[in-house]
Structures are given as C-alpha cells and as structure tokens.
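Below, in structure tokens: the form predicted alone, a single chain.
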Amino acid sequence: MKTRILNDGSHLPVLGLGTWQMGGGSNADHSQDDATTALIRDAIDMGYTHIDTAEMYGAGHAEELVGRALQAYAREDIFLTTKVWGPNLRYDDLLRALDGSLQRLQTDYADLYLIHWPNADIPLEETFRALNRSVADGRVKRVGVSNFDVPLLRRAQTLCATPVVTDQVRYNLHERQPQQNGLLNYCQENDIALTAYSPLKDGVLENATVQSVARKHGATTAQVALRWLTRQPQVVTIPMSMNRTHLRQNQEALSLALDEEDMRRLDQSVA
C-alpha cells in the first residue's frame, strides 16, 4: 500500500477503509455483525491497514466491530483513526469519550484522533487541552481535525502541542469545496494531509468524463475517481465498501496510470 509521509515523519496509507454505516448509521445495527467483522478482516488481509472510524458511527458500534476484527492482528501493523463527536469537546467529556472509544476498539491507543466536527459552543482551547493531555498520556499518537476550514485549521495548529497531521473533509470530483476555499492549497503548502471522505459520492461515478477515462484505461469509474484524488499531493482517501470485489478494485486504483491529459479532463469535468 502506498503511503504519505505525515508531518511527524510517520507514514499513512493513502487508501484507507472507511467504516461509516458499518454497524449502523446514527444507531447501532447488530444484524450483520459477523459478516462485517469478517469483511474488515478480509480488507486488512488485502492490505487495508489504515482503518477510519468514529464514536458516532452506529452509536459506537462501528468501533466495536473494528475492535473485534483487530484482535486477529498485531496492533502495530494497523493505523487506527477514530473521532470525537462534536458534543464531547469539553475537557472532561473528551477524555471520557476517548476512554469509551478505546474500550470499544479494544486497544490502549489511537494512532490518530480527530475532532469530528467543530463546535462553536465549546472553546477550541479547552478541546486541545484535553487532546494535548491525551497525547502526553500516550493514548493518542497523533491529532487531527475534520470538517475544519482554513481559519479553524490555523487556530488548531496554534493550540496543538504536536503537529496537526490531517484535516478530513468531503472531497471528490464533484465536491470541490476544498479547492475553492483554499483548504487543499493550505494543506499542501503546510505539509498537512487532506483526508478525502465520500470520494465516490455526489454522482461522481455517473460523470461522463470519468466514464470516458475509465473506458480508455479499461478501469472502473471508482478507480478513476480514486486515482484522481490520490495523484494529488498530500491527499489520502477512505472509501467504504462492503463488497470484496470493490475493495480489491479500489486498491488497484493506486496503480492506474492516468496521464496529464486525463487529469486535465477530470480537473475540468463538472457534474
């Protein structure tokens, strides 16, 4: 699996496994627990060692399923990301939320812990006091944010005792806000990974240019959309799939040889 070197010197696989809707949406769904656990393990066996989850996914159940799956592997072989939900950003609440996440994940630490969404009602200074303590205690290896614009990301950098290694945002061929608002450029200039979630949403796979480029290369539309993202400096992405064939195809996207003309056409494509 190809990696990006983070600003703390560590390596992050450019293609991760997203887990939103595994184990439920906003509420827990236990109906597919065994199948989902098996799928996560199969994904890891394929080379998906970057796993992304959050305490709000399935009301914590996605973390439980990830934790169950990870028991079959050496912990140091997995880059595990989870997120604290917006209402839990006060100092004591965040520390309790982290306790809960680590218990559900059956691990002593998170490789990366993100603020899932900013919360204007809670001072960012208070949140980062808790995050900095969590890093100092060894329960969090790295800190990042999600859904932060450039001004908020700058503030986070001033408050974080360690490098802010990523900003996770919705970014794909049709959702170009990170380009339009300067976030992508800021991350690229400041050695911050931009983690693109929902890389295949928003009608991307129906885009005529994506389909044309896919036909040219004998590839799937998903592979083209993912390769467009991962060819960009500092960009990583975390598609979710419950289909093993799609998981393999997504992984193969990293070797898709898009040329400069392909990239130009994709850059200029519109919904």
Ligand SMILES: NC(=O)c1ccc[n+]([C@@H]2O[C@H](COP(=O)([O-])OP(=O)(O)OC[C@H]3O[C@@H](n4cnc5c(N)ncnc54)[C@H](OP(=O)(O)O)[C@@H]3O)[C@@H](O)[C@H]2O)c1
Contents of the next structure:
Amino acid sequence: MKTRILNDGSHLPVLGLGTWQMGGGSNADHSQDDATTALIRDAIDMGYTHIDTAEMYGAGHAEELVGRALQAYAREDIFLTTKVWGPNLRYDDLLRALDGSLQRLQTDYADLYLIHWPNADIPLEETFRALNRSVADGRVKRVGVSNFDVPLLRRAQTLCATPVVTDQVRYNLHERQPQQNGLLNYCQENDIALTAYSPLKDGVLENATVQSVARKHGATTAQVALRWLTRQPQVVTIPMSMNRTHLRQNQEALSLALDEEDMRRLDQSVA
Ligand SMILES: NC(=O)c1ccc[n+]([C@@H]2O[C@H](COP(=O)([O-])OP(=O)(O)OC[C@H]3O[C@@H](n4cnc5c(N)ncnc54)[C@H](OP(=O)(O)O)[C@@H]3O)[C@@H](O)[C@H]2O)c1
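I would like to compare: after the form predicted alone, may I see the structure of the form predicted in complex with the named molecule?
Below is the entire complex, every chain and molecule, led by the chain shown above.
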C-alpha cells in the first residue's frame, strides 16, 4: 500500500478502509458480525493496512468488529484510526472514551486519534489537555481532527503538543468545500494530510465526465473518483465497502494513470 509521509515522519497509507455502517449505523447491529469480521480480514489480506473507525459507529460495535478482526494480525502491521465523539470532549470524558475505544479494539494504543466533530460548548484547550496526556501515556501515537475549518485547525495546532497530522473532512468530486474554504491549500502548505471521507458519495459515480474518463482507461467510475483524490498532494482517502470486488478495485485505483488532461476535465466537471 502506498503511503504519505506525515508531518511527524511516520507513514499513512494513501487508501484506508472506512467502517461507517459496519456493525450498524447510529445503533449496534449484530446480525452480520461474522461476515463483517471476515470482510475486514479479507481487506487486510488484500493489502489494506489503514482502518478508520470511531466510537460513534454502530454505538461502538464497529470498533468491536475491527478489534475482533485484528486479532489475526500483528498489531504493528496495521495503522488504526479511531475518533472521540463530540459530546465526549471534556477532559475526563475523553480519557474515558479512549479507554472504551481501546477496550473494544482490543489494543493498547490508537495510531491516530481524531476529534470527530468540533464542539463549541467545550473549550478546545480542555480537549487538547486530555489528548496531550493520552499521547504522553503512549495510548495515542498521534493526534488529528475531523470536520475542522482552517481557523479551528490553526487553534488545534497551537494547543497540540505534537504535530496535528490530519484533518478528516468530506471531500470528493462533487463536494469541493475543502477547495473553496481554503482547507486543502492550508493542508498542502502546512504539511498536514487531508483525509477525504465519503469519496464516492454525493452522486460522484453518476458524473458523466467520471464515466467518460473511466471508459477511456478501462477503469471503474469509483477508481477514477478515488484516483482524482489521491493524485492531489497531501490527500488520502478511506472508502468503505462491504463488497470484496469493490475493495479490490478501490485498492487498484492507486495505480490508475490519470493524465493532466483527465485531471483538468475532472476538476472542471462540476460547475
Ligand atoms: N469523520 C467523519 O465525520 C466521517 C463522516 C463520514 C464517513 N467517515 C469515514 O469515511 C469512510 C468513507 O465514507 P462513507 O462510508 O461515508 O462513503 P464512501 O466510502 O464514499 O461510500 C460508501 C459507499 O460506496 C460504495 N462503494 C464502495 N466502493 C465502491 C465501488 N468500487 N464501486 C461502487 N460502489 C462502491 C459502498 O457500497 P458497497 O458496500 O456495495 O461497495 C458504499 O455504499 C466511512 O466509512 C468512515 O470511516 C468519516
């Protein structure tokens, strides 16, 4: 798996496995546990080494399934990201939330721990005191944020004792907010990875230009949408799939040779 070098010198796989909807949505769903555990293992066997999850997914059950799947692998071979949910950003709540996540994930540490959403009711200073302590304790290897705009990201950088390695935001061919609000530029200029979530949503796969570029290369529309993202400096992405063929195709997107003309057409494919 190709990686990007993060601003702390470590490597983050350019394509990771999203887990939203695995083990339920907002509530836990235990009906597919064996199939989902097997699917996560198959993804790892295909070469996925970054798994993105969150305490909120399936009310903790996504983390449980990831934890179960990871028992078959050496922990150090996987880059594991999880997130603390917005209401848990007070000092004691965050430390408790982290305990819960690590317990469900059956591990001693998260490679990356993200603030899932900003919460204006809780001072960011307090949240970062807890995050900095978690890093000092070794239970979190690096810190990032999610759904932060540039001003909030800048504040996070001043409060974090270690480099803020990523901002995870919704970004795809149809959702260009990170381009419009300056976040992508800021990340590119300040050596911060922009992790694009929902890379295949918002009607991207039905876009006529995406379909045309896909035909030209004998590729799938999803591959074009993923490669458009990962060709951009500092951008990594985390598509979710419950389908093994899609998992493989998504991974193979990294070797799709989009040329400058393809990139220009895709850039301009949305008015
Ligand atoms: N930080 C945040 O606030 C936040 C918010 C949302 C998501 N996320 C993270 O980002 C991950 C990805 O985002 P997402 O799950 O919202 O959206 P996504 O990955 O863009 O889309 C998932 C959908 O795309 C389909 N799909 C995947 N590969 C495909 C392919 N090759 N061809 C056709 N369809 C394909 C999947 O169906 P199949 O199962 O049939 O393949 C699934 O329905 C999440 O799972 C989660 O880990 C983070």
